[in-house]
Amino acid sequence: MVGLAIHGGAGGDGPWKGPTDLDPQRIACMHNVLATVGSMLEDGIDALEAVTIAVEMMENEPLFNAGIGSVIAADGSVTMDASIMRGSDAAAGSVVNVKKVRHPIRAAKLVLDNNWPVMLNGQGADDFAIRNGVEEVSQEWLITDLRQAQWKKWKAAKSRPGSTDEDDEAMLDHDTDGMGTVGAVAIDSKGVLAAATSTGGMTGKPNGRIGDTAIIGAGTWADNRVAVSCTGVGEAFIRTCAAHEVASRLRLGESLTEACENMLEMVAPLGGRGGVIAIDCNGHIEIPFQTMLMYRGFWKDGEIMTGIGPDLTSQ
């Protein structure tokens, strides 16, 4: 029994307007991730490495808000957060506001592997990751033309942070906060669960801002029952310990479906409408969202399903 679910961010209000010209590239990336890592799980890779590789592959896709293609902060720089957790022993690792690495999630896994501390910030996190083999890249390499256009439009409009994050070709067809964050959850052949999440944050975010992605229990959680990765407006997910809330509800006897949906209902009044992916120790997968759309998909028993709007499509 192995399984994998991924997301590429959730957001927006109103009915889904259909795919943009760039969405087929995002879907193709998700399908490749699911096919590749799903097969690796079948071949015996452990869940922690599976979610790391899945997120790394999405960090390599410039149209997601993680790694190359991360959104640009108010000061014109790219800062990235990532976290990862293994359910069998509560091992966790997190990096905050890194600027120099290609794969923040690999940096977070190295923190986990090092056992202590659990979280590293800024220059210290960059230095640790590069010293331990994570590829170093420049700020110029991380910034894409699309993100530059979104940042310029945000700056000219003096808008709220995040308002142009998924503005394909800066046309504001997907006006939302926090979308493009990526995550993965998996269960391996030994029944071990793991979760990972990575993001560039919000376009125009203030210097030093930290969202839920880097915080164990808010954006990422895994234990012996469930693995969870969240996406949405990070502050609300922090205030509710949203990812851990799913686990708490399972312990109280709720089903995985109920736990995920009730968590989202709890977060929503705080301005945190978003989505979640979760997989439990029985291999059940849930990928609900409350927003206009969520880039999402799962692999189970060789079947791949992906979607953006209300419906999933078998691949």
Second form
There are 2 protein chains.
Amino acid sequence: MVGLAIHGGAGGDGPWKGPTDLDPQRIACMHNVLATVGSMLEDGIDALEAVTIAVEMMENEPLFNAGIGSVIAADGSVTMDASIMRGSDAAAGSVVNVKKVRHPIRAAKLVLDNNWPVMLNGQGADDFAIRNGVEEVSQEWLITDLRQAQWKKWKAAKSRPGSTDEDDEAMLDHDTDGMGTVGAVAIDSKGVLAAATSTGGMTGKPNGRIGDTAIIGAGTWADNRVAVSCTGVGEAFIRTCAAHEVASRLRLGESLTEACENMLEMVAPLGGRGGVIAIDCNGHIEIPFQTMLMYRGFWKDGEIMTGIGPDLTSQ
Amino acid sequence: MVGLAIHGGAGGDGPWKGPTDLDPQRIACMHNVLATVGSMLEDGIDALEAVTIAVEMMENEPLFNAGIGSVIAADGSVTMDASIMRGSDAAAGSVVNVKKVRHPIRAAKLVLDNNWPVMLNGQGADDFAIRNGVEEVSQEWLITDLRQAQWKKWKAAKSRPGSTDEDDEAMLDHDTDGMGTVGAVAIDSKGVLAAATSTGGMTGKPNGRIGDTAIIGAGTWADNRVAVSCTGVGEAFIRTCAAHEVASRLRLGESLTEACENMLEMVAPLGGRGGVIAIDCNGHIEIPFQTMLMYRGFWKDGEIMTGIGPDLTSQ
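Would you mind giving the form predicted in complex with another copy of the chain, to go alongside the form predicted alone above?
Following is the full complex, with the preceding chain placed first.
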């Protein structure tokens, strides 16, 4: 009955052209996460720790946009957001715009464990996390050559005469190299659901921009019916309260498939191309997306499936 | 058909003991807000601008915990949160932990008008707001003698031997002098709904704590059915996605009365004593609370009602 689904971000328009040179590394990471954490769930680990470990493993992969390899904001720095929620008791934790920790999701988990408050911001969040044992790292450590190159490309386009904020946003939305928010949802052997999401945001994001990943109800939600993690253009997911909307639609009597798809249809007109992973209290998994691709996979009864474009494959 | 409801915070346990020496000033402010903005709505102002002006007027009242007179955080500074949403197009804006602006709600409104992003944090939010014409003020200007005294009382209790974070939180929850988040919901002559909420948070809040006021879906929500603004111990409102939960329950077929009361019943077991104001697309208003008191009032068809304890009165 235990189950696990993960994503490594959604993005792009038009038909998928097949894997890039970098994609095998991403798929290998996801396969490793699913095999490792799936077994842990079979062995009785709780859902909250399972999604934390799954997201930590993806934060460790520089090709995903979370932890090391996070994309670079307008001011040249990395600022990361993460949130986590356990369905059985509505416990939640979130860190916003952290700059100094290797694992923002572990910081969010520690905020959850600490019980109060639910959300910590910036320096206060970094200090809390480091004081409680999350590994401290430098900005230099977090920033990779790939992200530097993407940021320089963004900066050059931005400084073109006549460049507008709208051009800027449009370019970012389509920069499939710069996506890669990560997330996980799980159900454990006691039937407890949990969800976790972590991101570096968007290349060239304005100083102080907060997306949906840090927001309980927008990027992350878990209750006794369902656990949800979203990825995509975060603003539209905030404006639709997207993750909580999936739970709300289940309560209306919609199936998990309908709830996820109807949520994505609400998000799309607001510019929110993206995707969602969800697992319900019966272990049913949905991983729909509206973009060109979504890095995603699931573990169920020992079976592992992963995919980037339209199809999922076992390995 | 136009309508307006406002709150100036909820808090306290046990039976209400009647108005304090400071309460007439608070009631006078609320009455002025309702008379002024109610007339503006009759004259055709849109709901979004109406709730912005209503909240600005309460931010100007030092006895409410928003704008000047915001409570003081653990580190001795004032950091303010505000958010706003328009129901007709799900447009939203939010500023988090701002320190330099007279009117956080105007800053959030400008973020909404700017279309993207939805949420701005700290220095980035202050810079954006000031660049776009929101009045810049100093921390000294924002901090009043009353809030200094409350902060010193908190600091003294905190430094007692054996003082724990739990004592600290319990004391804060009961410090009725330190509450006073403000909010407004309105429906305009075109039937558009809007909601706005603004706060200084809690006396002695940890550095970086973000409450529900800044969070679309938690403290503030508006769609085509309802506009909602919450007040109380914010963490529980985040963990229940409280404002969006009211909208979600209306969709289930609950009445506005049932939706608000059932939301508050979900929030209470999580430590979320508080209240909510809501107005629906038929102009029906609800302002329930579970605490000792809630500063609140509404304007409907030229009638103004305000209250603190159990009863509302006209003036």
